[in-house]
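In the block that follows, a single chain appears as structure tokens, in the form predicted on its own.
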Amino acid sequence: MSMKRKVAILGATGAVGQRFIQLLQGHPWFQISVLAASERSAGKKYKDACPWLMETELPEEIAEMSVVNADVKSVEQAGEVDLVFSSLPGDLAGPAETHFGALYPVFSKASAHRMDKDVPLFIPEVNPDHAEMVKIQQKLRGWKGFITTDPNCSTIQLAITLKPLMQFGLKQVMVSTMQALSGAGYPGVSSLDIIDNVVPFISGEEEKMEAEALKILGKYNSAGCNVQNAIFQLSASCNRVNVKDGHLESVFIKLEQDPIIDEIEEAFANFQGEPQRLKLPSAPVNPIVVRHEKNRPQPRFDRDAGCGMSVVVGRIRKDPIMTFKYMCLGHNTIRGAAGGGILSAEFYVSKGLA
């Protein structure tokens, strides 16, 4: 790619916006052109608009950039833009992304448009054919751009592990999550609520997991520009735990077939998708990493696998009620958020869709 694509980040001052900034440093295809956020941040230098939360240093050129309001006119005046990453809060994302989608390719981390009939809910390794939906979206809406969405962070890692199991016939899935504090954004959960505690409720999370996975793993009908949901049953129970990064999930699976554990491990370990075949810059070599130790995966040790883009699976064993069970771990702000969005954009660019 001879020329880097110029990108705008909506919600640039938030935790996910900051992760976008961090991951885009030195990116071979994309260059940050515009930083946009709420009115209270607009007009300030980025270093003055928010506290920098990442473990790496705030890049000097980013620190000195001016933040603009997250509307089309302000962004257009601020700089050249080829595509948009959105990490806006849910209440703002709906209308804002619609305005931007009319003009630009929008890669959204927000939930506002995930279940729209003509909007892809996209994981490049899992449902690459769904990307084509944006062509019909553009035609139906008369848009120059489009909206494509990334799933909820806890859904992404689950769906990646479910994809290679579909060959055995998925019937039922039960998942209980132990979700990191960073998933709540910044400042997130009060320390007095989470220290010495587990919070067994995350608003809207279970509903998102139960609905989104069926759309992601469903069949795309190009004639009707919609997705026929997958037909397996899924039940989720979501919990917030005192871990900074990395969602851990306990997953129970009922299959139509009864494969031996070695076959299941092989299906996980050998799984690859279009991003790996295309050798996209953010694609991990192995989307799923299988650990064989009795006590892995663990957030502290495994969340950075594949630079945070791999899902780590372990404790794969037979179950007396379901067919088998396993644990999976994903980095919720990298693969589950900004990294997943960047990989989606790489896929669309490589396919000539953006």
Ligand code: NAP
The other form holds:
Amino acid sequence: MSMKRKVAILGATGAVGQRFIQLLQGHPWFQISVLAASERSAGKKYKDACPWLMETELPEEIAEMSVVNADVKSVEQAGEVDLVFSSLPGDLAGPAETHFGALYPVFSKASAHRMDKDVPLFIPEVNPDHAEMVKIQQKLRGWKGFITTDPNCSTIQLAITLKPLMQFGLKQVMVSTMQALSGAGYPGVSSLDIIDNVVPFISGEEEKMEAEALKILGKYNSAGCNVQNAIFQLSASCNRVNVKDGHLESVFIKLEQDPIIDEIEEAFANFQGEPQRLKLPSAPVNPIVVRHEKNRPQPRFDRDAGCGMSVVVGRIRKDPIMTFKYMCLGHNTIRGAAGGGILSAEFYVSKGLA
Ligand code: NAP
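Please supply the corresponding structure for the form predicted together with the named molecule (the preceding block corresponds to the form predicted on its own).
Below: every chain and molecule of the assembly, starting with the one above.
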């Protein structure tokens, strides 16, 4: 790819926006051209608009860029844009992404459009064929651009591990999450609420997990421009824990078949998708990494596997009620957010869709 595509980040000052900035440094295909956020930040230099939370240094050229309002006019005036990454809060993302989608390919981390009938809910390793839906979306809406969405951060890692299990006839999934603080954005959960504590409630999260996984693993029907949901049941219970990054999930699975643990482990470890075949710049070598230690995965040790893009699975064992159970862990702001969004964009670009 000779010319880098110019990208705008909406919500550039937030937990996910900062991760986009970090991961796009030196990206071979994409170059940041516009940073947009709320009117609280607009007009300020990026370094003055928000506290930089990443462990790597804030790049000098980003620090000096002016933040603009997250509306089409302000973004257009601020610089050339070929595609848009959106990490706006869910309630604002709805109308804003519609305006941007009419003109640009929009890769959204927000929940607003995930369940829209003609919008892909996309993980390139899991449902690459769903990307085609944007062609029909463009026709139906008369748009130059489109909207494609990534799932919720706890759903992405779960769906990646469910995909290789579909071959055994997936019937039921029960999942209990232990979700990191960065998942709530910045400043997020108050320290006095979470120190010495676990909060057994994350607003809207269980409903999102239960609905989204069925769409992601469903069948794309090009004639109707929609997705027929996968037929399995999913029940989620979500908790916020005192961990900075990395969601851990305890998963119980009922299958139609009764594979031995070695077969399940092999299915996880050998799982590969289109990003690996296409050797996309952000694709991890292994979308799923299997650990054999009794006490892994753990957020602190495993969230950076595959540069934060691999999902780490462990403790695969038989279950007395369901068929088997396992733990999985994913980095919520990398694979679960900015890294996942960038990988999606790489996929669309490589397929000539964006
Ligand atoms: P965050 O840290 O609260 O950041 C929110 C961003 O949106 C900031 O840049 C903020 O700008 C901007 N914003 C707020 N109000 C705005 C307005 N009225 N107009 C324009 N911009 C506005 O949240 P986050 O964790 O980055 O999450 C962003 C989105 O990604 C959410 O939809 C979230 O559900 C989703 N998501 C988050 C994660 C995660 O792990 N954190 C994972 C997957 C998906 P200011 O600084 O100017 O206020």
